[in-house]
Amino acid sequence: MSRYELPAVVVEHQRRGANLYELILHAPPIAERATPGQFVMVRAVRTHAPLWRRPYSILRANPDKGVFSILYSVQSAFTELLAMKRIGSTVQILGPLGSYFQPVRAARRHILVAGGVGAPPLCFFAARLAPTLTPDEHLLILAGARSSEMLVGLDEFRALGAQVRIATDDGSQGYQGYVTDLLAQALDDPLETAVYACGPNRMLRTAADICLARGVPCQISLDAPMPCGVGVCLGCAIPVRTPDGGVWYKRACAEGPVFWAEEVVWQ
């Protein structure tokens, strides 16, 4: 698959929450071929200070006009100097990158676990694959976070017509405790089943037990260091299993970050 690397003009800059920002993006080639589940590499300024690009997952892309959109939290300087972007100036982008989230087209029920700032590319499945739903299938989200100011992209869902449930760990708001306790309970209800999940590698770990023990497809989107996004420094490997029963690795920015849940050797 293409991939690019360009300046990316600032067309909008919006608060999304506490301490969470919406970069948009005029990109053509990249808002063109982005696919859920994929990500870009962001340098915030043209020199190589802060040296290393950083990874963000894609939040939506809209090819006929040209714009994507990462989302980001104010943690460090790197993201201080994304904070201070503002309209018509540039980003660096390198994408898209990576594998991609699929729709099990058997399934009559789509579960999407998002944890916390896991939500963006959920939200960028959510939206290409709510239209291409039959009458007979349904979409379900589970979003969970610590408290309610860290939940990410209920509106999106809910403007899909998605039926949303929410945990979050103080109880703020919706179920008090986990998002997968949420997962376990749907998934009493014997309707074929497909999960697809982004969020704390933790929180992947679980939703993959509790969807292989009932033998659910689930594909999950790791959470790994990516320190150049192209699998040439071998910074992001992940364990997976080989068709004898060994253990081998794959690069989560290039055959990943979307694994299936049986594939992945958790350590």
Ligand SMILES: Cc1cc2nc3c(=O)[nH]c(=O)nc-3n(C[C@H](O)[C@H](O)[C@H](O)COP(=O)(O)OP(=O)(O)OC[C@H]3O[C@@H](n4cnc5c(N)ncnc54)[C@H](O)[C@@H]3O)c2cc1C
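Please move on to the form predicted in complex with the named molecule, as the form predicted on its own is already shown.
For this one, just the chain is written down, with no partner chains and no other molecules.
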């Protein structure tokens, strides 16, 4: 575990969709150590409201250039302030943090299920996974969003040679309906498949149910409010099954955000 708390310079700040922005940050120690699925805690400006840092998944990292980036959508006060950051200014970064996606080596088909702004860690994961695949291994991306212009990272996924299937709530692109419908369909043949998912918790629960029912190994990256991000506040508790069949809490920020689907107790 190597974590850093440091000011990172904004190298680029680009619009990446209807309401999506990519913030590229110079922070060599983090760029070097980031693993797909991990996140950073971001502090954009010195103000008491919003109070907490916010967690953002790492979208990509270039250790050679010492940069990494995050992708965010402007939703409320924090992201409104984040959107005001100019090139050359700094944001405070704490990271890299948390657990990461583990490639399932026994699988020959890797299905990445991305819901809305859940896509960033899967983009990063796909980018690191693709070059390691053997010719008989497949990478399938199932990307869902409310609407076409909320879809994230499609070009990147395609550039990696992945197959991409799309679902939108409003039918503006691809299948009209939930991305988990596409997952159920893809798992008609569940053999030698592994699933990696990130998105709204409701989607993750459905994805987990689908995979568990079919015996497909599945990793999910969970969302939880995170005051500290480093395991001290115990605010981000996720109920998990203990070996003796009971329930206890793990921390989404420390043991997570990526959990094995069978661990999680949905409430």
